[in-house]
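Presented below, as structure tokens, is a lone chain in the form predicted alone.
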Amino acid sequence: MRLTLTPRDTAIIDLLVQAANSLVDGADRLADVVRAAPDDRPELALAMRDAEHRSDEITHATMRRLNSTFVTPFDREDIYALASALDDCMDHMEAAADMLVLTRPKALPEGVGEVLAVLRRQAEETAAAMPRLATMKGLKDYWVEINRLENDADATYRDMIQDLFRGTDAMELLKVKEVIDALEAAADAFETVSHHVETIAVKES
């Protein structure tokens, strides 16, 4: 375990907690867009964009704090990587909402709802895990669960792709694939966050 002789700035952890909490809101805003009628999606996508902007502001605040803090709660490069990965989760969720508005697919596969549920769960698990960075306790269950959830999303994604290529016309296939690719990227991004948390926990153990 690394010995710390100087008090460490816990404000950075507080910002990481805020970033993770914003992902729960982002997952909810994305679900609103997906479940809405096509004509209602543009307005709801604006709420998703607002959530992404708030997430960006937290990321920028984290970076400013990181650049102005001499003693950090754990390795500086790991904080940077984790903050960036949290931001990526929101970016991919916003991309999925944008694709829905831009391409206006006629219908979405049932699996989309399953992936939305995975993203919401991943966001909840991530929000619950971030405060534990202060003590490094109880984090293993987090990254194991995120990995399991990502595997579920991956399996659902493959099923949706298989179904798309069985009978969807080419234009509609491209529209739907843009959406589900973004959803899969979001699930992958949450797993990347968990990998960074695992790296930090191993270094600090």
The other form holds:
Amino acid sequence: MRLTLTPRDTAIIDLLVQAANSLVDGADRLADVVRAAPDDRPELALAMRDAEHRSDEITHATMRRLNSTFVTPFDREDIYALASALDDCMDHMEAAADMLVLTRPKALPEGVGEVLAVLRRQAEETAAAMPRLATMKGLKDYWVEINRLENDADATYRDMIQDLFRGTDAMELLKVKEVIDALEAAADAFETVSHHVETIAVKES
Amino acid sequence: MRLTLTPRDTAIIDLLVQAANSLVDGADRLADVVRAAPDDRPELALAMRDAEHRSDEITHATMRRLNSTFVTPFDREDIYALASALDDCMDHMEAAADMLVLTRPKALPEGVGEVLAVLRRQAEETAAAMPRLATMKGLKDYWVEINRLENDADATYRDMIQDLFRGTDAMELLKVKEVIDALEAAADAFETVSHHVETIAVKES
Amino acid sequence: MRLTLTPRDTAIIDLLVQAANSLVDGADRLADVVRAAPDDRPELALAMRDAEHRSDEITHATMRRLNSTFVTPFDREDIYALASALDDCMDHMEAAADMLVLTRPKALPEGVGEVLAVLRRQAEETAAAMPRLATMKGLKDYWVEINRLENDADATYRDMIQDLFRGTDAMELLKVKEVIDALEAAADAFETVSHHVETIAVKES
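Starting from the form predicted alone, produce the coordinates for the form predicted in complex with another copy of the chain.
What follows is the whole complex; the chain from before opens it.
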């Protein structure tokens, strides 16, 4: 059963839209770090860190509003979980940039570019889906597509892991694995976001 | 205070029973992968993956019912947590099979067989306990036994870790560790399931 | 809106105070293990394990009371999350001691001493803050300080990671990383505790 949306309610949806938009920016900042020469990465990682701070602020604003308002557009706990899940996407993308700077692998597997493209697409799809929470229309296409993209990222991740473990350089494996584990966690986190959206949509239908 | 169980309620318990039964199957499929020769493992891992997909479908069916029904046998959030926890057991068992296929360690420590036996026993105990949610009788024995089994798995895991770190082959350590970490996570996940059952039982008593 | 605190309510706050006090003890036991000669560590790790068992018992007592009482001082789910988060701090500190014993690294980076000092301070601040849940006064200083301490631990952790990955000994990196990852997880866990306190405080204000 849908509740009528009051102005108070739309404020929370607006914050979720902002959070999702910040993920598109985050995916771009992460791609900048990866594509850069190793010596240029620390400075570009600062821009990634700024994006992560902005995402944190949006999450905090969402939580504050959630804790201080009596009327919410959906179940309070579902919004809480959704806002946390959006923030997790950014945290994992920032961790990937960070580990790249800290570990300095000699080279990255080609699959990294594919997973970055998946993350950019997941972020765009998520940003396009959040405003639809106001009407609950067209959300299924979103979560089906996010799931498909996550499967793509997972297949690429598995290929990269298999190749890494066929190598003989344990130090290099450890460096690359820190980066690709964070990328895979980011792709998973976008899928978790879509699960929370699905939960909300099923309850409202 | 116990609510009277209506037919609607038992449908959710039925789904939890199905999920737990699928874990017994999963433990068997995992043992098949481990015992096989390395070249036979990829094909056997497909059967493990099928088991995981079936478990996923049961979890989704549980969540859909949970989100669309007004009357649930226990607190909605406890059932949600229990269904997710059951699914996590399967995910970790599948990850163990998967990492074994992807990393191809030269050999596995003997302790792996012991942890597999623990997982099989935990799955059986869990499958035997789920139907008791309908009457709330005999559940304490279940969670005490699961905890005891987890302690066994943990002791074996620690022995294997100690041995691995006494070695000198970092690549081989990394390969084996991916597998035994996933096995240990599976044993932990069965204990998490039992904690959720305990929470439900304490509330209902 | 604050509820009046009845004797029943203070029992739960008392348990949270006990849990936080046990973390100060845990931080001291962990420091004992780290500072000891490698051969003396296994025995000192038993004292750490005892501290972890006491913390577990306090957590179980909190959960039991929470599941069997109708009146709680704050939202039931927030207390549940807070008690679990306190227990997680201890689990990560115990894991750090445990991995040190199991992996036997040749040497630990100097930063480990700095992170131990942060953990001791976080535990003290947490123990000092828990009784303030009865009046809700002076809690903001606490969570601001915990966040500042976590940032210190994080900066030290990142320096250690960077140094480790500049090395060439993959086995030694793996040993040290097990220990410092657990320490960093403990510092994060204290911050998670403070987030739950903040959630409670915002709702009550």
